[in-house]
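Just the one chain here, laid out as C-alpha cells, in the form predicted alone.
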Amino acid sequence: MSVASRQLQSLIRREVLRFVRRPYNTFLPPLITNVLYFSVFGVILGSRIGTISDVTYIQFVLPGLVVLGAISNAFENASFSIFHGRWNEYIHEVITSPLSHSYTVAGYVLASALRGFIIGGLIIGVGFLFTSIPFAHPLYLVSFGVITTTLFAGLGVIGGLIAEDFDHLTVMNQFLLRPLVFFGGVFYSLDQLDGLAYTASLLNPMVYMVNGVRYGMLGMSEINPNTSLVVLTAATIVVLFVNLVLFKRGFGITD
C-alpha cells in the first residue's frame, strides 16, 4: 500500500470513527424519527389511503424516507466535519499534511457517504417491522444509495466550508434539504400532479433519488431509472469538481 493510499485510509478512519463513537447521537435518532414516520404515515394514514400504484402506502412511503435519513445523515457528516474542523482550526493538520486535495476530499466525502449509507440501511430494517419489501432490483437499491449519499456528501463539504457557524449548519439541513425530499414525491404520487406543478417536480433531484430507490425496492418508478442514474450521477460529478476547486483554492480555511 503506498504512502497516499495509507494516508486517505487514516483520514477515513478518523472520521468514520468520529461518529461511531456517538451512536446515541448517530444512529438513535433516526430510528426513533422513522418508527414514528412509519407509524403516523405508514399505519393510521396508510390504512385510509390504501394503495398506490398497487403497492401498500406503507411501502410507497419507505423508499422517500429511506433517502430522506441517507441523504440528511450524509449531508450533516460532512458539514458538521469540515465546520468543526474550521472552527477549532484542527483541519489545519490535514490541508498541510501530504495528503493530496482530491485524497483530502475522497477521505471526508466517503466516511460521510458511508454514515448515510449505514442510515438507509437502518431504516430499511425498520422498515421491515412495518412492512414486507421484495427487492425487486436491489443492484439499482445498491446504486441510488452510492450516488445519493456520495452526492449529499460532497454536498455537505461545500456547506462546511462556506457555513459561517453552527446555525448556519442546522440551516441549511432543516430548511432546505429537508422541504426538497419532502416536495420529491415522498409521499405522493407524480401522477396527482398535472401542469407546471408536474414540470417544477422534475427540476427537483430528489424525485430521481426518491424514484430510484422506490424501482430498487418495490420496482416501480414514475421516471426511468436509467435517467435517474445518469442525473444524480451527472450531478454528483460535478459536486466533487466544486469540492476539489474548493479545497486547492483553500476556501473557507485559509482566507
Contents of the next structure:
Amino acid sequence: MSVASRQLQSLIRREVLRFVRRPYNTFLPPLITNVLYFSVFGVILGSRIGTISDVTYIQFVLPGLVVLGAISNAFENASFSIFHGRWNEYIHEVITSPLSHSYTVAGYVLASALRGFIIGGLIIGVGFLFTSIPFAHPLYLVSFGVITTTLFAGLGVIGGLIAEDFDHLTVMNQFLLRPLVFFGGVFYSLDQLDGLAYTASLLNPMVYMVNGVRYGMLGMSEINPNTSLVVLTAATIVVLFVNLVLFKRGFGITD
Amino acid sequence: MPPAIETVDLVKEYGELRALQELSLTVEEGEFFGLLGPNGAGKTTFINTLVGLVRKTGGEARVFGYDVEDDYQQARDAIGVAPQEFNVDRFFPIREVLEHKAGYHGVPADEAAERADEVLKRVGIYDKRNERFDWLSGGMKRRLLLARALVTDPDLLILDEPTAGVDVQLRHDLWELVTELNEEGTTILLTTHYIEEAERLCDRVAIMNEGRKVTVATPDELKGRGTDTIAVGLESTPASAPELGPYAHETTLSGDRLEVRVDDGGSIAPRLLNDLEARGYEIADLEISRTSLEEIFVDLTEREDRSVTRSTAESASDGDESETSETDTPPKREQEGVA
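Having displayed the form predicted alone, please output the structure of the form predicted in complex with its partner chain.
Complete assembly follows, chain above in first position.
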C-alpha cells in the first residue's frame, strides 16, 4: 500500500470510528424515527390512502424515507465532523499533515457517504418489518445510493467549512435540507402537481434521488432513472470540485 | 543540504495589520533555534505559515528546501509541531489520537501503534494512553502535544511556548527531552517568553518584535552586546564620584558604593582598581555583574518599538512611505555613549 493510500485510509478510519462508536447518536435516532414514519404514514394513514401507481402507500413512501435518512446522515456527518474539528481546532491534526487536498476531501466524503449508505440500508431493514420490497433494479438502487450519499457528503463538507456557529448547521439541516426532501416527492406523486409546481419540482435535486431509489426498489419512476443519474452525477462532480477548491484555499481553516 | 527553515521577505497581512514584515530567517539543519519576542511579535504566525495554518501574503518560505505552499506535502511531512493551544481530537483515547496522526503521515498501522506507545512512554504519560484528552491534567496535556509532534518522527520539531504555565518539574523534563532530541539530530525551533529557556537551550536566537526580526545571534553574543556593572565598596564615603577614563560609560556614587558601567567587567576591573587607588580611594570589596539576556531582550524590543514609532511619525509628517530598517545593532552602550 502506498504512503498516500495509508494517509487516506487513516482519515477514513478516524471518521468511520467516530460515528460507529456513537450508535446512540448516529444509528439509533434514524431507526426510531423511521419506525414512527412507517407506523404513522405507512400503516395508519396509508391504509386510508390506498395505492399509488399500483403500489401501497407504505411502499411508495419507503424509498423517500430511505433517501431522507441517507442524505441527512451523510450531510450531518461531514458538516459536524469538519465544523467540530474547526471549532476545537483539532482539524489542525489533518491540515498540518502531508495529506493531499484531494485525499482530505476524499476521506471526509467517503466516510460520510458510508454513514449515509449504512443508514439507508438500516431504514430498508425497518421497511421490511412493515411491507415487502421487490428490489426491481438493485444495480440502480446501489448506484443511486452511492451517488446521493456522496453528493450530500460533499455538501456537508461545504457546510462544515462555511458554518461559523453550531446554529448554522441546524439552519442548513432544518431549513434547507428538510424542505427540499419534503417537496421532493417523498410523500406524494409528482403527477398530483399542476404544471408550474411540477416544473419547479424538477429543479429540486431530491426529486431525482427519490425517483431513482424508487425505481431501484419498486421498478416505478416518474422521471427517467438514467436522466436522474446523469443530473445527480453532474451535481456531485460540481460539489466535489467545490470541496477541493475550498480545501486548497484553506477556506474556513487557515488564516 | 538546504536549511531546515528558510524564509525570505515573508509577509503576512490581516487587513491593515502586518503580522509578519519582510521576515527573513534561516535555521540550519540540526540547530536548536529560539524565537523570542513579546506577545503579538508574530512568532506563532511565523510557525503557522510553515505548517499550513496561515497563508502567507508575500515572500518565500521553505522547509528543508520545500516550498510550504507548492510542496506542502513534503514540507509538512518533515515537521512535528507542538502548538501553544490545545488542539487535540477529543473523540478518541490519546493513544488512538497519536495513531491517527502517524497514519496521516503515511505510517503503517502496526508501526503507528508502536510509535504511539513509544512516544507516550518517552513523555511519561503511557499509563494514561486509554484516557481522552479532556481527562488529562494541564501538564499531561502539554506532554501529549509533544508526543503528538514526535509520533511522526519529524526532522524539524517546532515547539510554540511549550513550557508556558507548566510547573518546574515538567519544564525541566521537557528541556531534557528536547535537548536529547536535538543531540539525536532533530532541528528544533522553539518560541518562548522565558529568556532563561532560550539561553539554556538554544544555539541561536532571533528576537522578533511587531512582525520584524530585530536581531539573530547566539545567546552569548547577545549578552556580549550588553554592558557589565562593576560595583565597588569603598572604605569611606567620598565627596564626589571620580572622573574615570572613556572605558566607564556611566559612574554612579551612592554613599560608599560606587557603580561603574563598562563593556567588559572582567578585563576592565584591574584598570578601574588602579585608577581608583591612584586617586586615593580605598577599596573594601568589588563585584561584577553582567547584563542579563532578559535586559538585552527588553532593551532590543523597546528600542525597536521606539524606532518603529519614530519612523511612523516621520512617515506621517513627511508623507514618506519608506520602511523602517531592521535594527540589528547593539543596545545601550553604543547608543548612550559615555556618561
